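Shown next as structure tokens: one chain only, the form predicted on its own.
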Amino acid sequence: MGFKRQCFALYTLMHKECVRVVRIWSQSIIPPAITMTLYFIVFGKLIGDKISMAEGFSYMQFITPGLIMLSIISNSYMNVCSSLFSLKFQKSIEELLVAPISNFCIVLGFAGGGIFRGLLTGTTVCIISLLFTKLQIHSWFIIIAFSILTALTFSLGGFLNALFAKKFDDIAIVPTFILIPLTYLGGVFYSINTLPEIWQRVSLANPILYMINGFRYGFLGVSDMSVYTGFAILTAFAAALFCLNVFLLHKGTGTRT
């Protein structure tokens, strides 16, 4: 298969996934916007005014990067998971598998759609946050890098979930019992420095902690963790998940009966 043909196939699949996100805007954009607005009101205004933070930042400023990252994580994951599983459920994935497109491009095409939705909802939440607090930017490079890497990592995670899912209930198991708990315990609403020492050590095993803190560093210039460690973890997870998805797709795991 020629390189140009693969590039065109990748562009077509990625374009289809991005158009799908825009077409179902009432499901992909509005719900997370409303949810995050409620977070800003409840945690930022009603509770945040009673909490003092170090480093000269308000509690609202502290949680804003975490809420943006929370939106990126959940939406990039669920976009790919629901899109791929819908193809499996409708049996239309067979048309994709027999098309002249490599497994490499299939995984990358779906991941592109997940990245698009994750960054779109993250930008929406960022705009909403301006109604409640003043954002400051410490490093655009770190913000953009962590946004893209995080969206890519969880898009690939959603792809993996969809491969093994056999019914619609299966695509909700990982987000409900693994993703959401790890996200909320990843330092969105608190600094791990406020935890007892033993729980600080336990928290270090949570990879999302490094992602949220790295992203927060891009805004505020402060982080509980090393930004370089966060980059390394994100890159390693993304590379491992990508290779695993391509391998499983080649084997026909979850796509052949």
Given for the second form:
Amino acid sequence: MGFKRQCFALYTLMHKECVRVVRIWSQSIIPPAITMTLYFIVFGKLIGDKISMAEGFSYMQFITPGLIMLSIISNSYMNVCSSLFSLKFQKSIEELLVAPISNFCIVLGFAGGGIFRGLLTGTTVCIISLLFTKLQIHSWFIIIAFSILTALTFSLGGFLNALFAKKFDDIAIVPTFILIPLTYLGGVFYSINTLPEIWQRVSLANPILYMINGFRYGFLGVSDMSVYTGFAILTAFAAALFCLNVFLLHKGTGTRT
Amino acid sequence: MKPPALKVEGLTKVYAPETVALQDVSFEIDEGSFFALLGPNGAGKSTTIGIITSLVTRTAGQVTVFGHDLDRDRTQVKEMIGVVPQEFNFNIFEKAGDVVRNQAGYFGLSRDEARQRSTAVLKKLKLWYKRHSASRSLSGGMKRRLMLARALVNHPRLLILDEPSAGADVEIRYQMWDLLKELNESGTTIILTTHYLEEVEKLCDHVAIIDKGRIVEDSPLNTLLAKLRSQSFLIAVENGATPQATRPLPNGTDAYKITKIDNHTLEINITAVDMLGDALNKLSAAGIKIKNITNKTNRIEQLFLNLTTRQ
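Okay, that was the form predicted on its own. Show me the form predicted together with the partner chain next.
Okay, now the whole complex, with that chain kicking things off.
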């Protein structure tokens, strides 16, 4: 199958995944909107008003990029993870495995759905944040690049999780025990400069810290670490996960008997 | 010389150190053939199909489809195959029309081509009016037809059907048979696994029987049927079965035996095909009018049982 036909196959899969996100809007759009509204009210308004931040930003302004990123991370991850696992569970993954669509396109197609959901919820949270604070934009390029790269990375992470998952419990383990703790400790609600030195060093091992700080830089123009390092880490993670997923799909891990 | 539609050589599949699903399975299917792959549950039919369709990895062996090696030219091989699996495996949350159209897309068809192809197969399989229904809401027979529609949307040269009529009612099964005959006559090579052995006798021209992971029979249907000498017929009689009819022949032949089942039914067991006429003549001579004759046991079924040692 030539390049053009692979593109049609990729378009079909990506379109199907995006349509799925819209079809399940009550699961994909509404819950993050409600959760983030509560975050803005509780952490931003009720508690945030009593916290003063440096460099002339309110606490609400500081946490907003982190909360947007939080929804992008969790939604892109869970979208691909649940969609792929659901196909495996129903065995409808066989529709793709018997077709000549390449493994490259399969991974990219699912990632496309994850990116779509991540950006959709990210945009929703961004709109909600405007009800509570005034957003300032330092660099559109950095905001868009970080959000797409982060959504891609976590979509690919969700794909990997779903490949290995054998039961529904398995798709909840990584988000509950790894993803959420790393995100909360990744500087959504605080600057690592407020931590003791030892914890600052420990925090540097958390890749999510770089994503959130890079994204925050796009809005506020301030970051705890280098934006370029964040880009490099994100790109490396995305590339490694993409290659790993294509390789595992080729090997048939989690998909073929 | 044309390459065979499918050539399987030395296929072996070991699931765990002690679970051997296939042992050195080899067979060949000519282009245009209607091939039955039979076997009891767990014999290795679905594993064989799974390997051919890239759903199961094999331990050893080689698969060639229309001259293309499955390992070297996997994409080309996939392009030529359509498969209807045993279990429903479409996304139950998708609409019936989307299931077929998306499958066309996965085969690299543009949205317009995919729409045209899916419309054609859905109409052909009488599912067009259900295109907007969620696939989970379809009846069992409709789901079977939906899977067939999905398998046909890429115009496969080799169509693999793993128990396609399981659970379908008689009418749908007959409609499916007509469609499969039509497809085969138009040049599509078909592999069929089924537990309805009547289906095999009606549709197929070649039969392979697999048991405990090994091919135990691989012959044209006619050759296979010729191997079966004994047959039983049920005769419905009009004016009552008399004791005279069931008496042994004067010449003492044991080529057939007539037994009274009830006052209106006789059973004839013959051990040579050409003796059925003699037996019927004897009944006529005894003044018995025959209303109807039916084959008591399906011949393929008989053979199947003989070969798979389940009798």
